[in-house]
Each structure stands twice: as structure tokens, then as C-alpha cells.
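Here you get one chain, nothing else, as C-alpha cells; it is the form predicted alone.
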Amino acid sequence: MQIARNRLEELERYLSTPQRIVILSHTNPDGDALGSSLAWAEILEKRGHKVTCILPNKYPYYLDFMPGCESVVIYKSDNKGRASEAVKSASLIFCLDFHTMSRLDGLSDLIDENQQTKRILIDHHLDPSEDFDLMLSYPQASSTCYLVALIIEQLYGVENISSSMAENIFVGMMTDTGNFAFSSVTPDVFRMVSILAATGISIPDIHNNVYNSFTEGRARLFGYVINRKMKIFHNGSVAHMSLTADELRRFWFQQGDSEGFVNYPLTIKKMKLSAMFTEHTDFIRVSLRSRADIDVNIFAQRYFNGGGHKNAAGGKSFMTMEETLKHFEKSIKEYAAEGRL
């Protein structure tokens, strides 16, 4: 895959001067939204800019071990004001692995302060909004991780990826394909992943820290969920789960403790959609998940004012958990009466 020529340019452009530059990711952040911004910063810093990543909120604690993750700002305790300072000292902000400026929830609007600064979209969501003077956006790519790598690989060199750049890089890329299993995955993204096992990374740790390093409280979590909120209808094809803030808070929940539990139900065989309401203070976070031709993208927009990919989306409800979970059970058969499902 090919970054186009004429964006790679202009972004040189941007970059041909030292600057200050701001890095944001989007809420409730992942391996890849976390991975790119620290491999993008890096590579950045040692291009001799000044740079700051910016998270809305905390990432999950199991990537706590990734390569300058100690560095980010944490807007939602961001008790110093680091964040405000660094964003109106900003010549650049960089948007990393989400399209619309919604995706910052209360950050946005410190954004929103200093509309002069120049943005830059590095992402691979569908249909990005018009908030930015440069756009790096490709669907196609199976994460943001890959395009940044793609990026640096056709800018500076693959000789210029160090380890803790490739670390960082290979826990995003392994996380948004499902460790390499998502249609997502090309030949090139194995290439990339060569590219970067050869900078000494240990691909056992990472998987190991990621994937092996829960709480108990997870774990039964988990099982909770499994066995006791699961609804399987639609002719078996399609399930549901949920979680309420007084069930969270019975098996002590930490951030990104309910992360894959919307995937599980596709491993059940005649499954074609799966659906995770989790409630939060001020709204219920949808995520969906789908297998091949079922667009979980179309159907979060229509029906939660979200989006994403075609087989992975998400929004919001502000409903209660009950109208919720009914107004998704009556949008599943709106979308089957259209062939859709």
C-alpha cells in the first residue's frame, strides 16, 4: 500500500520546520490509538519538534507497558493544565485513529478554542468529517498503527523504526485485525510486521501483555457476562450483552476490562452480529461487531449516531438500559425486513 505522493509532500512541508505539535487520540482508547500516537511522537522528537500526546482518558491498564505511555497527558486528570497549555502553544495538531472531533468528547472543546491551529488526519475510519487542513485517511488500512508505519517507512526509512517505535506499532496493528485475522489483513501488513520484528522486538511479550495480563475481577466479569447477559435471538444469529455502572462496579471495573467481550458471541457458529451496551455516567457506550457482508457501520449510524468500520462500529445511547437493549432488538429487525441481515 501507498501513501499518495501529493499528501506525503504536503505533509513534509508541515514538518520541514521545527514545530509544536499536539498529538490526540480518541476516548476510551485502544492498542492502536495508543500505539500510534506514541510511535508518531517519537519519531517526531527525533525529528527535533516538540511534541505532546493528549488522551481524553485512560487507556486500559494492560498497556501500561508500552514504550512512553508514562509521557501522555490524561485530559480527564489533567489537574495541571499540561493539555490546555500544550494546545494553545500548538503550531500542529495531529488527529490519530478517529475521523470526526466528536470522538474527543470534552476535549473537543478545548480544540475548538484554537481554531487557527493547523490539523492533520492520520486514520482509518470511514466517511472523516471536513475538520482538517490535511487528511491522511484510508479506509482500507487494517489500522492507524499500519499507516504510521507506512508513513515513516516512505518519509524517513524503515532503518528509522526503532524497537520501542515497532513495539508500539506491533500492539496496534495486532489488536485492530484480532491478531492478524480480520479481512483487513493484506500481504503488506505482513511485510510490515517483519519490518518490525526485525528491530528485536519480542512479539511473545507483547501478545503475553496484552492479551495475558487481566485482573480476576475481569475474569469473572467475563463469565458474568457470558452466562447470565447474553440474549441470542434473531433465528440465533444475532446476540446481545450488557453490562449496568452496578454491575461494573460489583466486579471492581477497571478501564478496558470489558475490551473483546462484544466478540466472543461471533464464535458461536450461525452468529452474524453481536451487540455490547455498557453504561457509563452520562450515556451507555454501544460496540458491534459483525462477520462478513453485515455493514455494523451503516446500522450505527442510522440507529446510535456512530460509525466505524463495516464489521466493527460503535456509538451512543442516551436511553435507559431497558429502551435501549428494545431499541436495538426492534432496529435488528427494521435492518433484516431491508436484507441487510
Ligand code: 5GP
The other form holds:
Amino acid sequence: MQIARNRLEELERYLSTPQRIVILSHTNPDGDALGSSLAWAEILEKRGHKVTCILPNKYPYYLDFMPGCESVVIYKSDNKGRASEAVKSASLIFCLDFHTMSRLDGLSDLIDENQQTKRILIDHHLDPSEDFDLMLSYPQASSTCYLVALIIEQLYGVENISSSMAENIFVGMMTDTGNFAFSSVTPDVFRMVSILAATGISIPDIHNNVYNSFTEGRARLFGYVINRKMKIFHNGSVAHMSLTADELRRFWFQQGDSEGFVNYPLTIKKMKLSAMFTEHTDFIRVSLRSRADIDVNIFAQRYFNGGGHKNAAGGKSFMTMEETLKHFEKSIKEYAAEGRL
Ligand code: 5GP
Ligand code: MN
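If the one shown is the form predicted alone, what is the structure of the form predicted in complex with the ligand?
Now the full complex is given, and it begins with the chain already shown.
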């Protein structure tokens, strides 16, 4: 894959003199959000820019090992002044791994107050909004980390990818592709992995850090939700699972503990679509996954105020859990009646 030459030239113009840069990524940051932010921050700092990474809320505990993550400003828990100062004095804002400002939750108000600052998007979600001055939007790319690697390659050359940048980029490429298993994976993704591996990173260590570093509570919560809460319907082709705030407390829930659960029902042969509902303080978080040609991006947009990718999307519900599950089942019927399932 190649990043369009004219876009790169425009990007180069923005970066031709030292800038004060803010890098933003989405609420409930995952490996791709954090990895792309950290790698992009490192190369920009090396090129002489001043960079602050800001996230709307904290990344999950098992991403704590990612190089440079301790310097990220967490808008929700750090003093908001630090984020506000960085945004106000920024000459350039990069938006990584999200496609609409609403994915920033409360942090979007702060960005709205600084309309005059140029915004550059680097992202792989479908249907980006019009909020950006320069868009490097590539929905066919398997991760934003892969895009960041391509941009670095085309602007500065791969010899400028350090091992810490490679580690961060690899995390996002690995997690957003289900370990290089999704249909978004191309031969060029493996070419890039080979470049990253050559920097000396330990792929087994990264894998262990991401996938084998959970709490006991998460393992028990997983057993509980699959055994007791998974409902299969629509001739065995749709599954939903839900966790209330009370159930989460019983398993000493920490943010990130339920990440990935939604994929599990799709290990069942006939399964086409899986949904996970997790209760938060003000809303229910909706996670959707689907197989092949079933489109959960449209489903999430239409029924759950959300979006994402064709086979992985999310959204929110502001109803009770019971009403949300009813709404889901009804929506599935409607979707199926249109021949979309
Ligand atoms: P996850 O289920 O892992 O939270 O999210 C899957 C995909 O859906 C991600 O690419 C994510 O960016 C997108 N997504 C999750 N929640 C929302 C949401 O509330 N709104 C939108 N537009 N996209 C979401
Ligand atoms: Mn991503």
C-alpha cells in the first residue's frame, strides 16, 4: 500500500518547521490507538517538534509496557489543565485511529474551543467526518499503526524506525488484525512486520505482554459471561452477552478486562454476528463483531449511535440493559428482514 503523494507533500509542508503538536486518539484507547500515538510522537520529536499525546481516558493496564506510555496525558484523570495548556498552545493537532470528534467524549469540547488550530487525520475507520484540514484516511488499512509505519517509511525512510517505535507499531498491527488473521491483512502488512522485526524487537515478549498479562478476575469473568450470559438466537447465527455494573464488581473489574470477549462467540461454526453489552456509569457500551460480508458498521450506525469497520464496530445505548437487549433482538430481526444477515 502507498500513501498518496499529494497528501504526503501537504503533510511535509505542515511539518517543514518545528511545531507544537498535540496527538489525540479515541476514548477507551486500544493497542492501535496508543501504539500509533506513541510511535508518531517519537518520530516527530526526533524531527525537532514538541509533542504532547492526549487520551480521553486511561488505556487498559496490560498496555502499561508500551514504550513511552507514561508520558501520555490522560484527560479524565490527570489535571485537565495540562491537556488544556497543550491544546491551546498547539500549532498542529493530529487525530489518530478515530474518524469523528465525538469519539473523544468530553475532550472534544476542548478541541472545539480551538477551532483555528489545523487538524490532520491519520485513520482507517469508514466514513470520516469533515472535521479535518488534511485527511490521511485509508479504511482498507488493517490498522492505524500500519499507516503510521508507511508514512514514516515514505517521508523519512525505514532506517528511522527505532526499536521502541517498532514495538509500539507492532502492538497496534497485531491487535487490530486479530494476530494477523483478519481479511484486512495483505502481503504488504507482512513486509512491514519484517521491517519491524529487523529492529530487534522481541515478538514473543510483545505477544506475552498483550495477551498473557491479565488478572485472575478477567479469566473468571470470561468463564462466567460465556457460560451464563451468552444467548444464541436467530437459528444459531447471532449471539449476545451482557455484563451489568453489579456483575463487573463481583469480578473485580478493571478497565480493559472485557476486551476481546465479543470475539469468542464467532468461534462457533454457524455464528455470523456477536454483540457484547457492558454497563458503564452513564451508558451501555456496545461492541459488535461479524463474519465476512455481514456489515456491523451500518448496524452500529443505525441502531446504536456508533460505527467502526465492516466486521468490528461499536456504539452506545442509553436505555436499561433489559431494554437494550430487547432493542438489539428487534434490530436483528429488522436487519435480517432486509437480507443483511
Ligand atoms: P470495540 O468493540 O473494540 O470497542 O470497537 C470496535 C470498533 O468500533 C473500533 O474500531 C472502534 O473505533 C469502533 N467504535 C467503538 N465504539 C464506537 C462508538 O461509540 N462510536 C463509533 N463511531 N465507533 C465506535
Ligand atoms: Mn485501529
